[in-house]
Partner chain sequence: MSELLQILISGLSAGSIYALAAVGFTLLWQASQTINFAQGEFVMLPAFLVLALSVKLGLPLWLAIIFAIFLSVLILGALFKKLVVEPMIQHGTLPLVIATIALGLLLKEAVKEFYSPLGQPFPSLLPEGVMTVFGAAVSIPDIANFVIAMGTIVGLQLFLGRTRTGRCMQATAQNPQVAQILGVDIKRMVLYTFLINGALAAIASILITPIYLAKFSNGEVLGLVAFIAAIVGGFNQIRGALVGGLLIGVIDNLSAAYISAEYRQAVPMVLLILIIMVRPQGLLGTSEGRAV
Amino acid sequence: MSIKTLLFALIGIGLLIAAPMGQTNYIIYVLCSWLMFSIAAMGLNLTLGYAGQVSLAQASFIGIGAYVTSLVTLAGYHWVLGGLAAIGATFVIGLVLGYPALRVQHHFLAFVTLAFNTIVFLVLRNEEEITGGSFGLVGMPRPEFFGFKTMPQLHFYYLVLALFVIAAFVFWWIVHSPWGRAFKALRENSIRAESLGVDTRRITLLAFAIGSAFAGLAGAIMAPLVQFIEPGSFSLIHSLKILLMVVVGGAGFFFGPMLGAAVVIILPEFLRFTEGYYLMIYAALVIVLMVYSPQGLMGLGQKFLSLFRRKPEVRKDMEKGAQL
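Stick to the form predicted on its own and return the structure of that chain only.
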């Protein structure tokens, strides 16, 4: 990590530390939701943006993580144990879900993950003895660390922020590691990647497993954040919402999931002053962005930067032409 990147990261963390100060509990809750969905979107960005594997099941992994954490904490165990169990369970299940990706690709794979999302939803709704069925689970306690209670909304925000920073660092390490380069090679051309010695089978499975584990961590955060979960919170519409975060932010960019989650979670709050029109305005802004910048906000930012970088070169060429 370069000094410039480290400095930028420290400034960003400082802004996030200061963001909730003086805000209401609702605003802090929105910020917690943004960080939580950013973690889930990081996982989908790894699977879709870097490895090129289409998945419509990210919300189901959040649900699995949330229910596992809830069952563990309601049984009287600490949240850390529940969080680790959620990450482990989603990693293993994601590994199994990755096997169809070895045989089907693109929209066919999307249908497979769509079916998985539906199966998880039906299991959560019908297994009432374990999941509470349509009534869900309620009363999940917020964790306590060496006397530091996270029941106050501000305290819980800083716990979520710490987990977000850890997740972002792990995500950065993965995409800059040999695994990250293998993921990109798989996305660009799987046949060429295999001819260069990349084990595409193992990389495909890892892409699903690691991406699912990020969603499991988001689910472990969601359980104590809302303290009530039910199957409807993890239906297909929520998987599509996470997909929108990745696409709007910029698939295949490190900061893409964070920007996309901000657009999906925070931007509607700023548009509420328009009352009944805010959803129409929000949808119109997203459509315009996708039309003019299919690579999302990060791609749009790169276009603007490239324009400023080209100006000196254009001026030099004009000066040389004038001299001739």
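This structure is a prediction, so every number in the text was calculated from the model and none was measured. Residue numbers count along the first chain shown, from 1. Rigid core (definition): largest C-alpha set, two forms, superposition within 1.5 Å. What changes on going to the form predicted in complex with the partner chain:
- A displacement of 2 angstroms or greater separates the C-alpha positions of residue 289 between these two forms, with the rigid core held in common.
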Second form
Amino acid sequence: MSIKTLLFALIGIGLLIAAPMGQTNYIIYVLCSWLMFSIAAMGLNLTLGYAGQVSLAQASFIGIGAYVTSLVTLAGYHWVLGGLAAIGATFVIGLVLGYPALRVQHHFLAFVTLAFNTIVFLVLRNEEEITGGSFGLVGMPRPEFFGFKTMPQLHFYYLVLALFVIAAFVFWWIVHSPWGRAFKALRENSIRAESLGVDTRRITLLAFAIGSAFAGLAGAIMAPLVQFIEPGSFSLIHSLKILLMVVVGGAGFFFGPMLGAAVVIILPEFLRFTEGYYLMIYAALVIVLMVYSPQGLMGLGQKFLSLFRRKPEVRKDMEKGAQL
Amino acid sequence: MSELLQILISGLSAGSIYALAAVGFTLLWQASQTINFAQGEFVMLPAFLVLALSVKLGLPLWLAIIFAIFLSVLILGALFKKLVVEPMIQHGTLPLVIATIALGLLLKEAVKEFYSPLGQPFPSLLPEGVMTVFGAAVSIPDIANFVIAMGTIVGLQLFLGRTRTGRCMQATAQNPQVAQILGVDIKRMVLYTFLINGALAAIASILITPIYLAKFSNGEVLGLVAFIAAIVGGFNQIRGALVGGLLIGVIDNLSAAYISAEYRQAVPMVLLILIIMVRPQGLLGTSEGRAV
Amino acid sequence: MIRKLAMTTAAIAALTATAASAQVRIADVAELSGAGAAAGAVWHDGIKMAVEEINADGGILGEQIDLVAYDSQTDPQNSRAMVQKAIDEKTYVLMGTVYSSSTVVNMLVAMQNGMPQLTGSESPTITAKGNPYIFRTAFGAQKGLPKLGSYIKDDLGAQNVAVIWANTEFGKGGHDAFEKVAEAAGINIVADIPTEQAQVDFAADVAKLKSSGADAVFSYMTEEESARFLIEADKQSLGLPIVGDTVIASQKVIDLAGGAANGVASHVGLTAEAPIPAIQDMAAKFEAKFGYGADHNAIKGYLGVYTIKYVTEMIGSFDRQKFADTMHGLCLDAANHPGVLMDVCWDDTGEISRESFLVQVVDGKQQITKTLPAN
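Return the form predicted in complex with the partner chain of this protein as a structure block, the form predicted on its own having already been given.
Then the entire complex follows, led off by the chain already shown.
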């Protein structure tokens, strides 16, 4: 990590620490849910932006994470146990689901995950003895760490922020490790990557499973944040919402998902005056964005910056068939 | 026995509508690699065009329907291609997928805001009569839906196979480069495909809405079903989409009645996963297809 | 100098004047968009009308009502956030939400903040959780359905009943409540058919009902699904009496299902057709104002706002805790409190008790067949 990146990261964390101060509970709640969705979107970014696989089941992985965490904490165990179980469960399910996806390429993974999302919704709703059915699960406690109670909204925000920073660091580390470079090699040119000895099968599977585990962590946060979960929150439409976050922000960019989640979660707050038209405007802007900058807002920003820079910093790894 | 027959007949009637939407879906895929996530909304919208023209503007129903089909061809066919697909096609499949998801959202929200968030009754062109066949109720709309939908698809097949334009369209879908070399105006052929999809969506919409009622959110269910039908049947064959549509219609009804009402939606999904694992090209699809 | 002084005094006077016409904020968190917009928008219009009437009449304790709408988008999580927002923004009393799946989530936040909440939801679970701040504007299903149970058994003489219900939090609540009623009344449930939210194809469900051997069908689904079911039942000439609660005989369902709705019998807590002049006046004003007919949701919202007015004037101050305490065990009679439209009582769980009606759809119109006493 260069000094510049480190400095940048520290400033960013500083801003996030300061952000909720003096704000109302509602704003803090919105910030929490932004960080939570950012984590889920980060996971999808790994799957989509770095390993080049479309997944339409991110919401169902959040759901699995949230239900596992809820069941563990409602049974009286500490949230940390629930969170670890959620991450573990989503990782393993990701492996199992991702395996058949390797046999078929690209849009077929999208179809398999789409079907999976619907099935998860039905299981959560129908298996009432375990999941509470359509009534959902309610009253998950917020955890306590060595006397630090996270019941107040602000305290909980700092817990979410800490988890977010850890997740972001893990993500950064994966992308910059030899592993992460293998992901990129795979996305840019899978045949070439394979010929150079990258085990594409294993790498793709891992990307998908790790991406799902991020969603599991987001679910582990959602359970104590909302203190109520029901199957409807994890239906297909929510997976599409997260997919939009990643692409609008900029798939393949580190900050893309956070930006995309901000557009979906925080921006509506500032656009109240548009009333019922907000979703329409958002949808229209997404279409325009896809026409002019399929790399999302980050891509747009980069294009804009490169107009002013003397030596534009071109991401070679984003180009097709880049050198390894 | 009469129950089973009833379920089969109803399944085929519903399935024929799914087939219309699924055929349009595969046409777009073949012609331009567009995976249209807004296909359900494409089937939802024309009914509201009819309502807007007949209820709000007071046109007679038959005229409203003709205008609505024309508008669908224009908006869902030509404009969709011009404004959404064409500028994006160079970026590859994913941005287009995202754009169609956004388009679906846009259409849904627009109908809700500008027409109504409430379900609307929709007039039927057909008489309501019901006859009983071996204890199963078969209504005239049921038969008409099936006949019109099948007729449309057979007509389309004949058009694609027997006419010069149709063959040019097929050539474009199979190999655009070669088609172009052979002097086919591939841009025009792709445009035709989009126009046909607009018309298919409008026909499906007008047939199904008297039973399903007009509601802005109807596309969510229909789009998913069309999607599954297309994949199950075979992505690169009109025949495949036809069989897929009918199959899903029947399976949905059978599973609701005999497997589990709670898991009825899961059955087509499981079928989808099985098909992808065992026969990724679909039941009737040919594996050569297009290299993706 | 003198002129300046005079101006300052005038300015101060103007300021105090604004302070004197202070406002009290009532929040409505409702399904203004999304799948529940059909119910939420009408509920909100009912509220709007009551607020305008009360404000024109001098407000509550001399203060004008400042009505703020929050859109839950029919999303439980979002409704929770909106309730939090309403509380942050100094709301006095909260109205909403209509969908039970949202209310069960957001009522927790209202409770944690000691915020009285008048909901339009009818799921039995809501008043079963011991939340001292939640109050209904319409019966829970567990209150209304026993009245229907005796109709099925005594008036229809049905022994075997098939149940078709929406597999959502709303429908499940009704389904479970009906199961208890059936057991108590000695009615056999011979077929139990869950359906999906936004389901469009009811062919298989009706076919199953047809061969179930039932004498009557109990249906508990939302508006569009009820209408689609009735259309399909008519097509397959199901030929069984169909009974339900509130929704199935609502004007919306009748409009959607057309002739297929004829003959449906239903228990309704509130209806614009009720043989009560106050309700008919309210419904006429509503139709003149918004251009469409009032339904039970409009009436719920309307009388909810008036309830806030009467209770607040009873306690003489804008005190949330007192408000909640006063409402438990309170009865308001329509003679002295015309805005509640019918005599009404709340028990210590916030459940409501009021007369209700048995209706039948005849020639596309709801007809009252019986007025049932409060229970």
